[in-house]
Amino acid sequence: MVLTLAAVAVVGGCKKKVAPPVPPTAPPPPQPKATLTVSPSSLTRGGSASLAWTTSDATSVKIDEIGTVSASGSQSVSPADSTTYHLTATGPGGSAEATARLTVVEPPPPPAPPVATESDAELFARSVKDIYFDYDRYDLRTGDATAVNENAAFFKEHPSIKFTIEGHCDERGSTEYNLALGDNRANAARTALINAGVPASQVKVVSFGKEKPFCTESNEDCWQQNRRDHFVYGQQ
């Protein structure tokens, strides 16, 4: 019996001790996550958008062209040329990162001033040339031809404007001799302009004499600036 016991003994001391559990391996730390958008994505140089932004399991969020922000927000921006918003996102898990896109366009160029546009009195004023004549005379002379073409050219174009010739004369001589001198005078002109090829029905003729001088000194500077044609717009 002793000897039993004894083997007893030794088979019960050489037993192996069991090890403890080993503890659960910890669950890495959650990667970040970002977006980032930007609305409008396009305007008009001068004019600001919304940028917004949200991130999770980040310690640290930044935004290249602005600097450090909060987890999450927006913010209003201007920029003078197209940018790419790029954000970053940082945490014990890693890193994420997010961009958006602004596209910055010219504006448009401001519309053009309205083209002035002359009417047709102001343009019979600025084209039209009175005619001249020599004392006591009423045949159109040779040095006003040129004004005498001109203004049959203009007529031509502008068959719809309706003139007079008013017949002046210088203060000497009686009024109704300078009456009849002006009338001449004034058909002297439309006679030459219908031959121009000015339809009759375009002009009309009327004499004044001396009666309404444009230059009232008794010289002949003043009198050779009496005896002329004067053209003047409409029709009474």
Contents of the next structure:
Amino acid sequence: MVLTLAAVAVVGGCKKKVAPPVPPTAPPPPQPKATLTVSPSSLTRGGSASLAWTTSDATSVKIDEIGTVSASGSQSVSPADSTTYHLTATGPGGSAEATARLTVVEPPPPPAPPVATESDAELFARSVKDIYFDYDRYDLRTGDATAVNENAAFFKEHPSIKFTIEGHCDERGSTEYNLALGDNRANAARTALINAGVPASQVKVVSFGKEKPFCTESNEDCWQQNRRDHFVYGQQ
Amino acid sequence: MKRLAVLLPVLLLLAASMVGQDQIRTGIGVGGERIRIAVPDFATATQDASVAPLNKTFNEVLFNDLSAAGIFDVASRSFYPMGNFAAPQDIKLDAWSATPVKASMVAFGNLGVSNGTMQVQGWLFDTKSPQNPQVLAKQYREQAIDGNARLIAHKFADEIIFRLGGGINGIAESKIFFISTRSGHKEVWAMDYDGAAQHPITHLGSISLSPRVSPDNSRVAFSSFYKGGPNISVYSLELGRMLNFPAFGGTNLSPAWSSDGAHLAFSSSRSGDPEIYVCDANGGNLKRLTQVHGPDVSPVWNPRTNSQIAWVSGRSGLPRIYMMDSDGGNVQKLVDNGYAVSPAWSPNGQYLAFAWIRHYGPGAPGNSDIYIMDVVSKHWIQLTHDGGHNDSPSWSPDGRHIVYQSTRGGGEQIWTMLADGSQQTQLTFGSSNTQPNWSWK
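Output the form predicted in complex with the partner chain next; the form predicted on its own has already been displayed.
Everything in the complex follows now, all chains and molecules, and the chain you saw is the first one.
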């Protein structure tokens, strides 16, 4: 953008017929002229542009945003925001102004700033809840209905996610009976999910009985931790 | 179900008050009392330097086998006459039958080594039959290594037990299969019946459980996660590798051989619920036996007939022991209170051994102990009383012993006892050793 403003010189003229001749005087000093350009006129934040100016018949040249400058010149600028540069050229013949606007645009959203495209596995781990059981029981507790329903909703929203329900038991009782009990626990959750509309193909079950406890102390807190259906992303 | 009012005749050990049929006393002519036997150390027959350690092993193993057999009262060695008893001419019957030895029988002999070959001569004499004292005379020849000294002692012990124990084969050459964690994984292991020669069978690096050796000792069936699963898996002891066996889907547990080796019973959740199935030994002809929702697991065949199967079901809540015909019909409950698991059918078909928390429930944290029940009368007796969690009983082939796992000494370890609960003996130490299974012969 180039704006050139020329000062208007008013030529005084009088049509009076009779005018005493005026002794000729020195011609008035010429009006200053100025140009200011910026190239490119638009940049993304952090980039730089070249600001260039020319003046004539000026004794003082000033750019507001920079300060006093030479009569002609150029300078690299890198403003954070859009800026209109304003130049004033002052001389014996008056002054002239020129402006140049540099537009700064926002950088494009930084190329995939680690705004994690959360993996399915992470989403699964954050969303799906394990279900716990009473001692020697494999029926779902009424208090766990919410967890079961939320899990079902999640699996229906993500039909591409396949998962495994691991049935676990506490350390008490026989190895063999606990493996069968763990299977019933895993299948209790599977049946509830399928009844809630989750496709059977998404679900696999496995029982670990008391073979892979989450907690290894012999107390009720620990045993309760181990009596569970553990939901695992993926199917082996 | 009643507590056994009479002691179990098969046990022999409780002879005086026993009533009912007698399967072990037949032919031994001494009533139900234990036979008092003397076992002087075998003499060394040669000067070879290797004789002494081999003879030491032999003498220890023979003495232990006869002590453990359950039918003998082995006279203390401190009572024995002084001397060297290498051959019949060294034996004065009076000296062995008199106080303090008071032995009815004396087993003696000698062991020698020449040119790397070990030779053992062994005799069994009846001290009450001066006219014709010789009951047994045996001779063995094997390469002179420690394992063979052990083997010959077992063989000679089994001859004595067979001859004096009513014609029932001894168990000194039998094996016990079990699960051990000592490699870092649950693998199938095996050992001699007395705990010697413990060695791994599988190296699957997974979780393997419930080993059951086939009646002919050629294969071990078990349940393993090594291919996902868990699946029924079969290892050939003859080929030293896994055999092909079908994956049925679901959780597959607790295989059990029929005594003819033709069939396996096991638990599978292939239908979505653990049920009892039977199939051929190669996995063919799969047939479902149970139909009730809830855990069904741990089947065992009646080895006398293969026409009945006992198993554990949680169909009514806590696990209880049931019995049905081997086609799935005629279901009856054998144990209807407490927490009852891990049935094992005795070789003669008469008894079930099982693990039972009899007083079960909040405020009654009873121990899990080993019991045996007469399957006809449903009378039972408790065999373990020494604390800890006791589980996974398995009968010896002669029906006189039971091997099981117990935590009474700390971790899970394998113990044996006579089938009346006496002679508790720990066989394994360190790591975790569980789910013992005694071979069929």
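Being a predicted model, the structure only gives us computed values, none of them experimental. Positions refer to the first chain, counted from 1. Basically, rigid core = biggest C-alpha set you can superpose within 1.5 Å across the two forms.
- Taking 2 Å as the criterion, Glu211 does not count as shifted between these two forms: its C-alpha moves by less than this amount when the rigid core is aligned.
- Pro30 is among the residues whose C-alpha shifts by 2 Å or more between these two forms once the rigid core is aligned.
- Superposition of the core reveals a Cα shift of less than 2 Å for Ala196 between these two forms.
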